[in-house]
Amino acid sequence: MMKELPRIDLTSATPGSEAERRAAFEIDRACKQVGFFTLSGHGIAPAVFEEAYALSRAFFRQPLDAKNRCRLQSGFTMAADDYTPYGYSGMLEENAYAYMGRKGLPSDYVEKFSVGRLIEDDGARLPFSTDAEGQRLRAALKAYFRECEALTARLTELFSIALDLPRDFFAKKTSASTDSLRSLLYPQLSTELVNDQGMGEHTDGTLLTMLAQTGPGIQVKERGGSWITPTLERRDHLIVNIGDLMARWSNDEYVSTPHRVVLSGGERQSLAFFKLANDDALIECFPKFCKDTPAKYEPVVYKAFSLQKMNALFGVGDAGRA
C-alpha cells in the first residue's frame, strides 16, 4: 500500500539535460501509478506563496457583507458560456459530488476567491474591492497565477518528452486555455458542522492541477481503495495531479485519481491552479497509447468536454450559465 506520493525535484532538470529526461520519466511513472506527485525545485519564490496566503487570509477574515461585494456580478467581462470562476464564493455553495454527477449529497465546507486569465490584464474589471487591500490581493494573485502558468508550461514540456510528442505540443493546445486559480480557506472542524467534508470525493476535469497548502487536508484514493494523506516538506512545495482531460488523452494510461479534502483541528488554506486546454483543442488518444490498444474514447473538442463538467458543478443544464 502506498503511504506517500512520489517526489519530483526539478532543481537540476534544465532543458536538454539528462536530469530533465529523468524527471520526465519519473513524472510519467507517477502519472501511471497514482496520478499524483509532489514537486520541489520548481523555481517559484517562497515569498510569492506567502503573499498570496496572507492577503487571501485577510480577505476571508472580513465580514460576510464585505466578501459578498466581491462576487462576480453582471457587467464584468465574461462570455455567457465561460465558467472560469472569478470572485468570492461562500461555504456550502459548491458541491464536488455534483461535479461527478452524484446528486443529493452534502455540499463543501470551503470559502473561495477565484481568478482566471483576466487577472493578467490590469485594465480588466474584476470583482476585487477598490481599496488598497483589495488591490494588494489582486496583485498577489496575479503574481501567483503568472508563476503557475510558467511552471505548467515547463511541466507539460516534460510530459511531451515521455509521451514521444513534439516539445511544443501542449504549448499549442493550451495557448488560450481558460486556466483558473482558486484561493481556498477550509474551516476548523467543530461541532457546529454536520460532517468533516471540506470537499467531497472527485476527480479534476483538468490537464493538470497544482496545489499548495498550509497543512494536511487533501486525501488521495490509491488503487486499493485506501486514502493517502500527502505531506509537504515546505509550504512552497506543491502537490500535482493530472485530471480527466489527461487521462482521456492517454487512453487511461495516466490515472485521474479520486481525491477529497477532510477538515481537521485547525483552519487550512490552499492555492489550487487548474491548467486546461484551448476551447477548440481536439482531445484524442496520444499515438503512443493507441498503437496496440483501441482508443476508449471518441475524439472530443475540449469546450464540449468542459461544459458538461461545469454545468454539473453549477447545477444547470445545457442552456448555459446559472
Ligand SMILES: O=C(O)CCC(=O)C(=O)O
The other form holds:
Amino acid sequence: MMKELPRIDLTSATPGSEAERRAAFEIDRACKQVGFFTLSGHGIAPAVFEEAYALSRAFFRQPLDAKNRCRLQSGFTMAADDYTPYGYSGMLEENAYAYMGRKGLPSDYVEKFSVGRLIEDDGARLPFSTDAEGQRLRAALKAYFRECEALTARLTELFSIALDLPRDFFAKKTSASTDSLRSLLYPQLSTELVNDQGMGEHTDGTLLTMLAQTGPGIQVKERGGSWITPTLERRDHLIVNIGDLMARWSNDEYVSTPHRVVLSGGERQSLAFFKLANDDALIECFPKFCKDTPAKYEPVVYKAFSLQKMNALFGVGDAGRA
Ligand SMILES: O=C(O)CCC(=O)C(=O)O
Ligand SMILES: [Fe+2]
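Could I see the form predicted together with the ligand next, after the form predicted alone?
What follows is the entire complex, opening with the chain shown before.
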C-alpha cells in the first residue's frame, strides 16, 4: 500500500537534459500508478504563494456582505455555457458530488475565490473590490496564475516526451484553454458543522491540476481503495494530478484518481490551478496507447466533453445542484 505520493523534482530538468527525460519517465510512471505526484524544484518563488495566501485570507475574513459584492451577477463571464467562474462563492454553495452526477449528498464546507485567463488583462472588469486590498488581491492572484501557466507549459512538455509526441503538442492544444485558479479556504472542524466534508469525493475534469496547500487535508484514493493523505515537505511544493481529460486521451493508461478534502483541527488554505484544453481540441487516443489495444473512446472535441460535467455542477439539465 502506498503511503506517500511519488515525488518529482525539476531542479536540473532543463530542456533537452538527461534529467528532463528522467523526470518525464517518472511522471509517466506516477500517472499510471496513482495519477498524482508531488513537485519540487519548479522555480515558483515562495513569496508568490505566500502573497496569494495572505491576501486571500484577508479577503475571506471580511463580513459576508463585502464578499458577496465580489461575485459576478451571472456567476460566469460570458455566454451561458462559458463556465469560467470569477469571484467569490460561499460555504456550502458547491457540491463536488453533484459535479460527479451524484445527487442528494452533502455540499462542501469551503469558501472560494476564482479567476481565469482574464486576470492577465489589467483592463478586464473583474469582481474585485476597488479598494487597495482588492487590487492587491488581484495582483497576487495574477502573479500566481501566470506562474501556473508557465509551469503547466513546462509540465506538458514533459508529458509530450513521455508520450512520444512533438514537444509543442500540448502548447497547440491549450493555447486558448479556459484555465482557472481557485483560492480556497477550508474552515476548522467544529461541532457547529454537520460533517467534516471540505470537498466531497470527485475526479477533476481537467488535463492537469496543480494544488498548493498550507497543510494536509486532501486525500487521494489509490487503486486499492485506501486513502492517502499527502504531506508536502515545504509550503512551496505542489501536488499535481491528472484529470478526466488526460485519462480519456491516454486510453485510461493514466488514471484520474478520486480525491476529497477532509476538515481537521485548523483552518486550511489551498490554491488549485486547473489546466484545460482549447474548446476545439480533438481528444483522440495518443498513438502510443492504442498501438496494441484498441481506443476505448470515440474522438471528441473538448468543448463537448467538458460541457456535460459543468452542466451537472451548475444545475443545468437533470443532475441538479444540492
Ligand atoms: O483544496 C484542495 O485541497 C483540493 C481541491 C480540489 O480537489 C478541487 O478543487 O478540485
Ligand atoms: Fe479536485
